[in-house]
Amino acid sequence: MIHLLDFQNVVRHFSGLVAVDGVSFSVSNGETLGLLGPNGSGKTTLLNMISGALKPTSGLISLNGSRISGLSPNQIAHRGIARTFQLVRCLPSLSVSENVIAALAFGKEKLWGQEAKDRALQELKFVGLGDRANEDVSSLTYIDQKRLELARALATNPDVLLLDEWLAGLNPVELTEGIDLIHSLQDTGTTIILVEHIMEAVRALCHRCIVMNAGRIIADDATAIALENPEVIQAYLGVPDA
């Protein structure tokens, strides 16, 4: 069986440290997989090589059955790998739209002109930012910043969005709008994987939760059943709170 996207063994070392110890999974079409573990266990390290921002000391990752690990990263964005960051990052000197557009024009179908407008208008109104296309970037909220860098990352027409941290910072009313937005995407199957803290959002939107340790996979379940791992717990909290 061809997964959407595969990791077989794959390893990540800086120098002596050893940040993803051999870590295989794979990834269903229109799944929503959680990716979570405390700081330092390797969550982005692990997106960061899906992405291409990083290559695998060894190991192999496949998107639809072929080999994307040590490709650039415009390579793989144009494979159908598209992500958000922890921090946000809009292109200052554009507009709302024109940001959009810029993903479009250098993206995998590399649209100009009146087709890049109305499809960067089209995304921009999903994310609940239609009527804010011709503001200038830096009159937007937190919130509307991560809602246009999503946009952005839709316009590209990803077969896999990864999400970093993507609710993070955010207010208890922005955080549900935050969620409903996230379900938003579910009904249109894209597939999501999703690295966040906030258990209340890995519970109301992930499937499925992958757990990191130390750069290894200490639990992969059904989120109710990896979250309630005492391994996973002690990870969180400590040998003594756990």
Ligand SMILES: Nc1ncnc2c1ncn2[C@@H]1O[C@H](COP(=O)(O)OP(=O)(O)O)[C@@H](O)[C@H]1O
Second form
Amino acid sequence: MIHLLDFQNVVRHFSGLVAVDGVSFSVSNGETLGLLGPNGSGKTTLLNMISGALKPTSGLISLNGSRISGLSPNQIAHRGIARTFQLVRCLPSLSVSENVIAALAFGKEKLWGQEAKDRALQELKFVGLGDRANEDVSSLTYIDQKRLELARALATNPDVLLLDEWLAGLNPVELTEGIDLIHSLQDTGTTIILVEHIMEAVRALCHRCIVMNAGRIIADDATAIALENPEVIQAYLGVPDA
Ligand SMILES: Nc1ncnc2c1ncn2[C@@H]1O[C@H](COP(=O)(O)OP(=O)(O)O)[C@@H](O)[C@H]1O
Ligand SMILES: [Mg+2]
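Show the same protein again, this time as the form predicted together with the ligand rather than the form predicted on its own.
Whole complex next, starting from this chain.
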């Protein structure tokens, strides 16, 4: 099996604190991997190291067999990794389509002019915002801002998409729409790493789950098996948002 993304003994310290403590795993092409664990277990730090926002203290992260740990976020985006943020980060002074066009500049292929506009519209249609292209971002509801953030990430045509609690804060109807949207993304072959607390979404979407606790992996298994692991259940006990 081809390993698209590979972690070898990755460690990240914040002064005295060990946020990620020797993590090794691989992600295969086309896989959707759930990244779970109680608050503070190191999930966002791990995503930040993949996207280059943080560098590992030690260890190696590689994409398609080439090291990416140590590269800048821009260099990593060009190699084919895109992300959404736990807090939506659209550019409020630009229109919906301009937001996607701005994101195009960070991808593997540079597009300009009409080509960029066409591509932006294609992504907006995919996420369900095809008829909102010319509106102000400020007119978008919360879920539509999330859709836009996804369109921005997809505009870079990533091999690996990192979703940090992209489904959080949605009502039940929106959650179903969000899960359907990620399903259609899976059909395109995109490899997805999903940090998610909503178990309904994890069960519906993730082929496999890695569960972290205190910076270490305590389970790495097919989703149903990982969620039944006694150590995993123990780690979640008493965690209010789990
Ligand atoms: N920039 C930072 N500076 C200092 N400590 C941090 C920083 N980012 C995260 N941490 C700490 O690292 C640990 C893991 O955090 P994080 O990766 O955000 O966990 P999660 O996303 O699983 O909730 C926590 O103890 C957190 O307080
Ligand atoms: Mg987090």
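Just so it is clear, the structure is predicted and the values come from calculations on it, not from any experiment. Positions refer to the first chain, counted from 1. The term rigid core refers to the maximal set of C-alpha atoms that superpose within 1.5 Å between the two forms.
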| property | result |
| --- | --- |
| Core-aligned CA displacement of residue 78 at least 2 Å between these two forms | no |
| Large Cα move at residue 107 between these two forms, threshold 2 Å, rigid core | yes |
